[in-house]
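Consider the single chain below, provided in structure tokens and representing the form predicted alone.
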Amino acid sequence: MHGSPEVAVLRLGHRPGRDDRMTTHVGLTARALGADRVILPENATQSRETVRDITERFGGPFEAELTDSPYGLVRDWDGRVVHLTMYGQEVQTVEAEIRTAHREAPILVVVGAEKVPFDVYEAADWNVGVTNQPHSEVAGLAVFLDRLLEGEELEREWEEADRRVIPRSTGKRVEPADDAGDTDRGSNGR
């Protein structure tokens, strides 16, 4: 979040045709809940894609980018590593102390897609299980970065977005950008 050091997000591994809604996902998941850019690997061109208009269409700021090499960008990393995996600890026993040590260097959080190589475990500061129950990794993603910004990027403002998504109890109302503004915010949208 703004004034905050990053909250960058990488996928391991892309399976094309197998994972393309789910890198996709994790890439849109990164995006609306409070991270700054999301790394794919280079074989995800599409995903990025996606994202990209996604951002260009609902705001930012955030970036959508490949990387070729995932397992350097996790070792080489300047700030500190999250690894999301059921196999990790407790979320809600660590979620404190990644809060503090964000609070002083950027933290890159770590989703994968196949079976994750054991450097990955040895190289992350945390490996965190959100549950420690099988789960799409999307909502692993969703939850964690909720904790670590305690509901904050819930309430952030797009920038720079042509559209806005319009919130009613009941259907759909998405308008240019120009118009949302005069909706009052509080408003259930009746």
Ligand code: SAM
Contents of the next structure:
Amino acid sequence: MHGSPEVAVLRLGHRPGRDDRMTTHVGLTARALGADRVILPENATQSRETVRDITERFGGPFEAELTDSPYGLVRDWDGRVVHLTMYGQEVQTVEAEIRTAHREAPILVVVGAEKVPFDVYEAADWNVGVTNQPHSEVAGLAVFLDRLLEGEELEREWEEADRRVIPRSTGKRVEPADDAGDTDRGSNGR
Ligand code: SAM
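Now show me the form predicted together with this ligand, since the one above was the form predicted alone.
Okay, now the whole complex, with that chain kicking things off.
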């Protein structure tokens, strides 16, 4: 989106049933907040379909993929690796350094589901904490991407969308993206 090298997000681990919503939300948050691609574990097919469906409806470009080798991807990544963890360096301390590196190299942002193997901490160029308090991969990812992209992602134009949301102080307004017509609904509308 940003004319810089790629930002990809890797979700490590997925427990079907328990993690379905969280894995989907990692993908949706990656898309909405400026990453170019999300890579999900191979058993997260439903989450990938949901992210693809949202991209078809609300626009891109954004890719959602599966991998059968997440650790291989971290090991062989041709760029810099940022692992988000509550045990890492404070985001406010390392964000400028990471932004500088991103001018030259693709960034892989890694988020976990359950316990992340120590190899990932060692393979990462930065282990980054968004606070050093336990919370969620979705929250950590959102704050990190916003710091990395310095808010530019909020101004993004979406391509090939079927529809777009028109911001309103109340209620919901959604228009076909080609302006062929619109739907206007009250605050209880769906
Ligand atoms: N208990 C697990 C462990 O020890 O690795 C962490 C589980 S946590 C619910 C899932 C993911 O959320 C983590 O792998 C990490 O990517 C992210 N996360 C949680 N708190 C974070 C924080 N303060 N900063 C950055 N990422 C965080």
